[in-house]
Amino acid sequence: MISGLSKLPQKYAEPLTVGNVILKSRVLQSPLSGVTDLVFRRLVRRYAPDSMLYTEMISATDLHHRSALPKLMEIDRHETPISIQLFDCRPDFLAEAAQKAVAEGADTVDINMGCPVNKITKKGGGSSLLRQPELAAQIVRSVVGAVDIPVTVKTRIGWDDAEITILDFAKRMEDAGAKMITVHARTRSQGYTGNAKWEWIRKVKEVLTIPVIANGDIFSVEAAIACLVQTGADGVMCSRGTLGYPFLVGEVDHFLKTGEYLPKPTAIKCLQVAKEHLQGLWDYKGIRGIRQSRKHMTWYAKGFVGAAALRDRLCRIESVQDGFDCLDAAIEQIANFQGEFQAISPEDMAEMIAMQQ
């Protein structure tokens, strides 16, 4: 039994209402730039059929000046519930982009007000809006007025430790018409370092009436439960914990609904899914997909003897066949290793694996 499970309210096994959309899962897959494309989302969806998934963030300015929609915005008509995430600092461009998102079939439109990357903040998007709360509220009002689906916001707790402004900021977003807010419990200056400050999510929950989703350091079922117990949030969003592990959202969702663990995928299973991911990226994006696949493949290669050497090879693959050759050899090695060392104690096995990860 996970510590804290008995303290969880029944609501976590029940649907979540976001505006006029009813979600059958309170576990969401975060938008991740360079990660949550159509290929990755299909894998997550297989294990989390009810969860809200998000596209990579899309520039409203880019959409305004393009005659054709980018692949980033392409969604599968059958992958509902799906949200298209937008970023910018121009209310009119964002309203226009949101209308295009609706036309593409989005169930909600999410506005990124939390990305800490310099190339985004320097142009007035992402977490820079934390320092411009009036503009951020104007953006939400503009988008809400342009579409008839729920508008949501993803943000951080503040610019830095001296500027933790999330309580006022979140209230402004709710007052402007946002139907849900996701709070990554780090400041912009933290980036992805240090610990998420979950205590601020609880404070946000106490001042808002719309759903509040907790984000930051959700790397396991146990972390998700601990976060919900501590924050009282209405749900959790998994981010970096899904890199090379598209099973996590489904694992957390299953536990919230049943109180039971799903069996952990074996190393061989993870590498088989990696092969599927690689093939999907090639089919969808061609050689660009192969280049993008290198980081994904290295994320899958962890937790077994020989993982470090495999990562070194996978980060240089030039084709699907290169990747398959590496992954198939690793799968065979794992199978042989397991057969040869069945008599080794779990403790000694863990030590051997740690030395070669």
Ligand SMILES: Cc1cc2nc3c(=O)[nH]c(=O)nc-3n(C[C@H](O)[C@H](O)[C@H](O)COP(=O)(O)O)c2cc1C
Contents of the next structure:
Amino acid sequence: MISGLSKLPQKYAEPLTVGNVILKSRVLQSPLSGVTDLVFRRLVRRYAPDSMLYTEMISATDLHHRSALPKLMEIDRHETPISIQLFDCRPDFLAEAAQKAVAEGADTVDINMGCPVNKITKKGGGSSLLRQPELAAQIVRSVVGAVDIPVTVKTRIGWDDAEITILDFAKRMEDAGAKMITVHARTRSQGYTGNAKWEWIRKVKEVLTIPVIANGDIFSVEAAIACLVQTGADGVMCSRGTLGYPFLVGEVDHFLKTGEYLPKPTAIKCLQVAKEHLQGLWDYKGIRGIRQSRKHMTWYAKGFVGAAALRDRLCRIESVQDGFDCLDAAIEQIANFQGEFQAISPEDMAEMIAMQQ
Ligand SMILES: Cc1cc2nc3c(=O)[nH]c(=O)nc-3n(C[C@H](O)[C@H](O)[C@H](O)COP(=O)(O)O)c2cc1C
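Starting from the form predicted alone shown above, please give the structure in the form predicted in complex with this ligand.
Entire complex below, previous chain first.
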């Protein structure tokens, strides 16, 4: 039994209203650069049909200077609810980019104000906006004025431990017209290290009226429940826990709605999904997809005997066939191992145990 489950309010099984959009799930798949492309999202969607999914973050300046839309922005007409995430520091470019997002079919536009990467912050985007709250508010006002869909913000709790500014910042975003805020409960200087400081999410929840989504360290159903109980947030967003595990958002969603666990996918199931992922990346992106697939493949290969050796091979694959050969061999090995294990009768097993005593 999950501790705190009995204290879980009924609201988590109910829809969440974000501006004029109603979400049938309070579990969201985070935007992940280099990960949450169309191929990955299709897998997540299969197991989490109601959840909000996000594109990878897209530069508004880049969009402004291009005539064609980048693949990053491509969404499937059937994949609603979907949010297109933008980053930049230019209110006018962001407004223009948001209109393109609407034309693509986005249900919401999210503005990234949390990315810690130097390349982004040096140009004034991502988490550097935490240090420019007036500009951040101006961005939200500008985008809200340009589109009819809800504008949301994803940010961190502050720049560093000496500068935790999220309470004032979040309020400014709400006042500027943001319809939801996702708080990754780490500072910019933490990067992805140390624990997420969920206590700040509770404080944000206390000062805002718009929905607050908790993010950071949601690696399991149990973590999601603990986070919701501790923070009172309106929903949770799963991130690194979904790498090589597109089942997590659906697992948490199912639990919130029913109070029951879905059965965990077996190692064989995970590797079969890895094969689909690989094929999808090849179909969608060709050889670039194969190169990108290597990291995904290694993330899927965990938790069984021989996983380390498999990862070693998967990080060097050059084609779909290469990947399939590795994955099929591992699937067969796991199946044989299970077969041998199951072939032992209860009587034999009892005898073996007795002999060891
Ligand atoms: C590989 C990777 C890519 C990410 N890309 C984005 C992104 O494009 N936009 C964004 O808002 N956050 C991005 N993030 C941050 C995550 O969405 C999330 O806020 C963070 O990982 C904290 O959650 P976790 O501790 O559960 O992983 C990225 C994180 C990782 C690890």
